[in-house]
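Encoded as structure tokens, the following chain is the form predicted alone, with no partner shown.
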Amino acid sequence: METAQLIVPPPLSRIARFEKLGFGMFLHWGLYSQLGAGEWVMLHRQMQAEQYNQLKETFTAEDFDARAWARLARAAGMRYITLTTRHHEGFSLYDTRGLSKFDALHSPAGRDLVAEFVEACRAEDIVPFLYHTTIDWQWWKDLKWPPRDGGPQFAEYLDYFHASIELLCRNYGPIGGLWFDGNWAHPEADWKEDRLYALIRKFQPEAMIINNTGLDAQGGKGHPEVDIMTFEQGLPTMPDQRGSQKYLAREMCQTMNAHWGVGADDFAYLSPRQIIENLCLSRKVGANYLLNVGPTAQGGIPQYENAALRRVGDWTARYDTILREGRPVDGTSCSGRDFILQVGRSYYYFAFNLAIKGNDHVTVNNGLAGSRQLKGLPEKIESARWIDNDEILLMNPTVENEDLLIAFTPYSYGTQLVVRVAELRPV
């Protein structure tokens, strides 16, 4: 049959859910937040484990506020938050019940990190995600284990990885869904997929499953079980999915700078614009995305993250409605990076680049004046306005009334608003 024929199967509702939320607080927070070098300073350093967990007898967690991160992700517009539950250095922010003694309830902090994240998020209105690491190098040192062939201490490790997913379906509550990461380090090793996945469909039947397919398979398609195509540090793309078995869902996940973990030494920050024209981007092809804050050693978040979210934040709250509900419009295409999402009846023009109009002694003008070109909408346009201040604009309608040309105002001296959204009403 040919493709053309074919037809996009529809989310399951899951799936749907997940793609409203729009925009997520991804968390990675952990021992290694201490040391102020990002997430892998045990391998990267490479520390002996008995050193290195000494940083669970300093770890107090005494600036963690779960609350607090979830009104920030509120504030910025985000609708969710992953959260590192455990990462590759093998420490659980949550209790192990028994499956271990490197865990949050055995340091100082003395408390089930997880369960307050998961009480805090729901009650501002969160939806929660654990993230959780597929290699542990409490087990294996180096990325050269596990052997090829298995074996049955990987064996042994893959009953302690399944037994805490295990913990963590059971005893929280029903949750966003779960972020698993690592199975890229060991592509040959048979990782009982089946048997995880059913695990977490018996205790929790409608949370999304994400496994990360990692910086060099941004994309790509994994277990049939696996509800998302994950884009590591680089912008989505939208595929064909016509003809597919199962619908995927899409999600970018990117750093504010350099690092996971929190970095004392890392000044990349992602800016205010960056960050709006990423999430922009994201939403244009239907993908989520995710932006990663490392939290400090004992659980704070850093001030520059704070401000710039919030900042951003001032953004979102203009357009939630449409970043969240909007659709891609399949035919359609615009100048430059511009866009078109649609709710309901209504067409949204995300429009990039825009020229700002002010004195010549005062001005600086980077942006693009005049008219910008549309096509392939299905419904002839009656109007066009700009939704921060309902400014009516101009319209040439062109060739049948499928084309249009719309006189996109400039920006006002004093204003900037990196992408600017006019509605668009069908006749």
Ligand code: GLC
The other form holds:
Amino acid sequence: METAQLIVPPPLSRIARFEKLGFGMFLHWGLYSQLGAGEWVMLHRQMQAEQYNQLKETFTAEDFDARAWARLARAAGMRYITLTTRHHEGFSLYDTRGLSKFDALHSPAGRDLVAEFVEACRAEDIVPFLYHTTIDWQWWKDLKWPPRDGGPQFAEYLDYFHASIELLCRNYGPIGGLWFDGNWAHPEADWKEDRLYALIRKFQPEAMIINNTGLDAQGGKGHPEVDIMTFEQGLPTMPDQRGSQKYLAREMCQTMNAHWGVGADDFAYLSPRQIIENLCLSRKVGANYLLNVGPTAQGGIPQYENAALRRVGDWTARYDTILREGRPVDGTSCSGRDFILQVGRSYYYFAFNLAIKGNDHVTVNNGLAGSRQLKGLPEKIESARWIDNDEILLMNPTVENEDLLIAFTPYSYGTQLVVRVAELRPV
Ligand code: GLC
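Switch from the form predicted alone to the form predicted in complex with the ligand and give that structure.
The next block holds the full complex; its first chain is the one shown before.
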């Protein structure tokens, strides 16, 4: 009994598959995109539905090219996209088939944008995930959260919400997962999660079930059917899953600036460097990294995001398999943010903050040079080399039994990979 409790349960196959996707794109797009002030603009400006819903009449989606989105994700090294099929504003990008007139079919767009999205993803070998809000500001017109005591309106809303999810589960073929968001607003309500998840399992048995625990509960645990711990805007951690009923994947989602829905006056962008580092720090603990882009009013790809993602893709292309298949090695530790991953028989050392070498009159050196220690590796290492230039790295495996000392050479002026990866081959 005692020993059984110490075992980390093996991941279900859908969870293991999800972990190998590694890097994904979050797309926040809705009527709010036309105002360029983020996806909470209806609430922030206290707009009444009568006024806000006028945005439907100018929603043309004329710049939305789902194939272009999927190709961009691919170019960045991403393997999945999570699209907001309905956000808190209550507008659906999909055909609600009579459930509501507040959808893309009843706007000038006149198309089922989720159908296009799913099809484009498949054509580009990207796994489609569908985000869906659980709170809906169309139902609480005074913009208050769902009534604390539930009440008949809440029951009616849940029927509508669950019928909406049934449409998503039945009309778009197999999807990677459903990503719910909003229960954090009203944790004491009875969201009837049993009913919702049974519905998903019936029509989409292999879909991941995700339910965002929100900014205040990073990595919180929810209903037993949920497959992931969410880390909204925060680096993920590696929880001890020994003895738990089910192994859970983890995913960090993050905005590329300070908004999910496009922010016209937002300049606070992450650089390719920061994106690469955050991707690595997610993989360090075996978590996925879901990076957000807010398309323009009519669904175009914003310039900066386009360029930054393509630049990131130049880096991820070098390490694609290692990033997706690499798993953390229990009991190992490196200094600083460095870490190792294992793929097959090889280990890969991810080195952060390396120095750069060149003429003193030109190099600005704020990185570190020299040896770094790797503790706790279960095997003896025979050789180490940088993957990018095949340079062999000197090692000193004799310092204490299990610790390995590797002499990491600096970048030479002309290169700066942000995070550099060395392959370590066991004896
Ligand atoms: C938050 C916000 C929301 C955003 C989500 C993404 O919970 O309410 O606007 O979609 O996080 O993680």
